[in-house]
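The chain below stands alone and is given in structure tokens; this is the form predicted alone.
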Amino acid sequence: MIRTRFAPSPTGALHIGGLRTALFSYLFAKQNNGEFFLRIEDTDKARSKKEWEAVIFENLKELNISWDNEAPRQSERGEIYKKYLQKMLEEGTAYYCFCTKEELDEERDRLMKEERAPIHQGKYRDFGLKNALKKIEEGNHPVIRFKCPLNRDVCFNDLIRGEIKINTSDVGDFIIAKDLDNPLYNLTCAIDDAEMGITHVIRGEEHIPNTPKQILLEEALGFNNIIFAHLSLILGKDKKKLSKREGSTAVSIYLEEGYLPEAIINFIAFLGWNPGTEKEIYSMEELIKDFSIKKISKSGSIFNIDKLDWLNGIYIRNMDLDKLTLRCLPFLKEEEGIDNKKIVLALKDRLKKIKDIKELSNYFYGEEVFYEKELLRWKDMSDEEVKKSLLQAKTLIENIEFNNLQEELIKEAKKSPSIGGFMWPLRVALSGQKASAGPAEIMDIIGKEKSLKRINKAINII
């Protein structure tokens, strides 16, 4: 059975890159009738926080990415890692290293001057476990290094990038634990993936240098090999590393701003993947069906907030009105006589994200709206022409029932020199905005009395 995983560190919020890794891992597992696992990598005790863990869980659930396990925490698996470390020390695939910082700095400087990779050459790799334990008893505090095979090519077939080959001369004897109680990332990752039965790991390209290390650890521990796929970076519009201003904001912020989960998932799926067709709107079920690792690009993907806005607008417009109203309510005011559902209906086509309705709906509440006199003018209309248009609208509104408002307004506008010359001053008088819902929609929501008050104010202003 295919098993993938997402293994975030709870040292901060879930960001766009992490969400894409989770989504692609989830889609690949589900389309192959496999399992998607979640694992919390919290061995960084100083920076890992329970509150960040809770945010990650909450965001994934809201985005409809579910996992098939109990989501173990690395901080609770210390004895398991210790057992493997002791095994490696006894078998000689790992060793205690007593090099001082000064010795390591000197080694690094020498190798760089010789134009060689600044990796550790393994001064203590043949020191022996008995000698090392004696040295520890004397009060020395070593780290534990992996005894890397010498001058050997580590090859793996990346599902996105094809064959990747790295020689162990460029890896060296890397540290796998500070001590028996403090294992480091590459070791815990290799052990956890093996014990969870992970078959495929999809992650960012920044992990490529870790992959040969984890493959070597798998071999040393007798684990099955894992298949890897490394995703390219997500870039800004300038094709440079994504900045916070452009989109590396926490996923929770996008949700709070009113980007719908379905739109976020649809958008994230297209960061590096393309179905090869013109289709752009995808539900999660359709993504599971059509997603293919073979169609993931090797080059960086561009984060375009305008595309997310466009997608979100489509999802908003297609959303059930009652459900949309519920989502909008936290951003709307409450006022007697005002039907917020009607406001949502009037503004839904103008929304890029749910939070937009807060600013767009202000003119529906309260008695007055505020604007400059010039805004009332349609094109080059004179004051007298604007006043005449408003008086015409006032007379109509005073004498009609609010049943077929749009029809009545259009009929009246056709009697004027221009439809715009009738509709524009009326709409501005009602909303005070350069862009707003139409006059009929506004009047239907605020009612006849308030509509006439606003029109009278406009007449006085002009």
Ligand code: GLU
Contents of the next structure:
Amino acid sequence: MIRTRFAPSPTGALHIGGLRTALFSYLFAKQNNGEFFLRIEDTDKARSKKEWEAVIFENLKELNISWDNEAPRQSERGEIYKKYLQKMLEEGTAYYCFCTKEELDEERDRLMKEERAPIHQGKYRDFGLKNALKKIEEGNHPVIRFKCPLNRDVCFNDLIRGEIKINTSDVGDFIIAKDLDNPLYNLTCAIDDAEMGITHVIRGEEHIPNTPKQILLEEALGFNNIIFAHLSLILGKDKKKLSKREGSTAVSIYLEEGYLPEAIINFIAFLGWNPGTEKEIYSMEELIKDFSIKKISKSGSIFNIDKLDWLNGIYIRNMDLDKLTLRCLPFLKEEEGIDNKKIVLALKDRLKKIKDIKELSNYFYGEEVFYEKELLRWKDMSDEEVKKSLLQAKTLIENIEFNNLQEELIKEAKKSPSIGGFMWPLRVALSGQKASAGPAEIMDIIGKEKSLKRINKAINII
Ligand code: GLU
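Now show the form predicted together with the ligand, given that the preceding structure was the form predicted alone.
Every chain and every other molecule in the complex is listed next, the one we just looked at coming first.
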């Protein structure tokens, strides 16, 4: 059974990169009828916050990425890690290290001067557990290091990058716990991946240096091999690592702005993966079917917000009107006699994101709209001509039923010197905007009385 996991540290918002890790892990598990697990890596007590954890849960749920376990917290698994630490100390695969900060600084400086990698040389490697315990009784506070096998190649076959080989002399005796009650990331991660039965770890390339450490730990603990896949960086348009420069990297911001979950998932899936065909619109179900780890690119992928806007527009236009209206409601005002569903229908083609409707719908509400007189003018019409055109519209509107507005307007426009010269001043009188829904749509929504009021005002202005 294939089992993957997403293991965020709740030290901040869920970012685009984290979401991609979660999505790819989810897709890979689901397409293999496997399980996707969530795990909260909150061993950093100072920086981990329950609020961030809640945001991660909420965002994933909203994006339809569901997990198959109880999402354990590492902070609640202290006893488990302690047992493993004790076992490692007894078996000699880990040891207490009493080096002081000064000693370590001095060692690092010396190695650097000798042009050697600043890898700790393991002064207490062979000190022995008995001696160490005595020293602790005397009041010393050691850390716990992994006893790294000497001069051995650690190889793993990354599903995306192929074979990666690192010699243990470049790893060294790294610290696995500050003490028995304070294990560190590499250890807790290795233990949990094994205990949770994780078969495949998919994560960002920044973790490549951790992988040999975790493989060595799995081995020392007697656990099975795990298969790894490291995703390349997500880059901004400037080809540098994605950062705030490109707008936000926090997933919640995109949700709040009104990017639809389906569009976000579709967009994220293409950050590093593509099906190798022309197909660009993918539902989650289709992704589960077509996603392929083998097709993930080794090079960085570019975060292009224009593409997200484009995709989101497509999803908005294809959405059921009732559902879309429901989504838009938080951004719309309420006014008696105004049917917000009609506003959504009139504006949906212009929306890049749901929140856009807030600005775009303003002119439907309230009695008046405000604009400069000049905006009423179509091309080089004179004031008199504009006025005449508006009066013509007024007379028409006073005398017709509001059923076939569009047809009536066109018929009337054809009688006037130019269609634009009839439609433009009327549309501006109704909306006060350079760009807006068409006059028939607006009048249908705001009704006869309000329409006439606005037209009269325009006649006065001109
Ligand atoms: N807690 C780690 C992080 O948020 C997870 C690393 C991993 O996937 O192993 O970066």
